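Single chain ahead, written as structure tokens, the form predicted alone.
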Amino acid sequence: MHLQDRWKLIIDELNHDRVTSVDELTERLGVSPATIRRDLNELHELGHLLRVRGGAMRIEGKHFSGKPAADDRRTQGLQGQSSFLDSSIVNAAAKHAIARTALDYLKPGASMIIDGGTTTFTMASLMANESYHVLTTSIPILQRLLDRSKVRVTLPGGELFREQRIILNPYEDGMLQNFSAARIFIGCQALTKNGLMQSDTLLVQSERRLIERADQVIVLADSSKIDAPASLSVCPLSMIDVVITDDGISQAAKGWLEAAGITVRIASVEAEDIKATEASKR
């Protein structure tokens, strides 16, 4: 069973008056006890469910594959962009390699920002417990780096869009300005020859005050993402300075990144990325 089905159908058991034991889930669903703990934690760390002891409970009114109400869709998510729950299982083994890779930037003692995002998101569950301080607008991210003791967390203010659990600002003021960053880790709706596209407005702006606080860019992003479609910049190429991608990316792609002064490294998919993945199935 594909993990967002089994998702799906955890979902579907729940219950908001009583709690569903994991017996309960487990016999229902037909997987075992850990499988189901594991989804539980994970399911209540991105917001689909109250975690409780021996099971779960329903968050009144979330349906996992529901279409927000087209009043409400605004506040639920953005436009173009998936949501973070589809984003998670696309090309999982490699966005684990490119995070892995990305870790040989960080330096004990730096500031830096994270930007949401699926990519960014795995970086963060691979960093280590040191003294770093991070700016993040993500929610699971803030969460994984919880037990991180040793790392600061600064969340900026702003608006949370539920889809994509990331907080945004639409305004000039808040915390941002004050904050100064050596390197950002940020993704993309898509990477082409017009530089870093996103596809809702109001990223866009986000993710250029972001860009603006940090002296060095460097971007997540899988080759499907090299040429994707998407209609709105966010940055030029050269003010890129790192691309880390998979081996899936065209020699004539790495060809314009390279040309546009950006150094690109090829993350290459090995055995521990495609096991972390097939474990998060299961």
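What would the structure be for the form predicted together with a further copy of the same chain, given that what you showed me was the form predicted alone?
Chain only, nothing else included.
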């Protein structure tokens, strides 16, 4: 019984029952309450469930009972709403590693833009409570940052788009005009030779604007996104500075990314371990 197996079973359990308890999971998974608590806390941190006293509760909007594939694909586009059913646990691990690696590019005092998306959402979840200044259009990320007391959060004005869970002003820039960020962290539907791709028109609009306000563009994309199908181009490769991905990327893909002048950063599980080690030394 490994960590990933347990996590999957816990999520399954919550997809079935609205709430579950530490005791129940202890019995069902055959591990100690301490381990269950650790798992629940971590899953809570990553936004996959809601920790409550005595157990955990499902996050509404993450429950797709019975209807497997079709729904899951649909939810992939939803900001911060991906359930474990969308992508394999392995993929989640990759996203986690990528998000952690992205943290290297933060430094206290810096301004940054964080776009909506599952990986950037994970990144926001892992962010330390430091004196960052974050601009985001994503409601889930806003919620995540609510309890980081040192993080300044700015929202551009606009209208709420429920499906994407973003705030967007189609007509003017509003707050954006005054905001200038050192970096933008951005997810995507796909990354191809044509550039950064999305499949949602609204996202394209939103992201094009955001990219303009940042000096450096950092793309968070797990390797399944590379050369994946998507219809709309947000920006060409030439505008991208860094791509953070996992070790599933092909040499060929790495090649044409670097040929476009992009720094390709590979977040492996080992790299994550190293980071954890370094962190614990301090």
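It should be emphasised that the depicted structure is a prediction, and the values quoted were computed from it without experimental measurement. Residue numbers count along the first chain shown, from 1. Between two forms, the rigid core is the largest collection of C-alphas that superpose within 1.5 Å.
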Core superposition between these two forms, C-alpha change of residue 159 at least 2 Å: yes
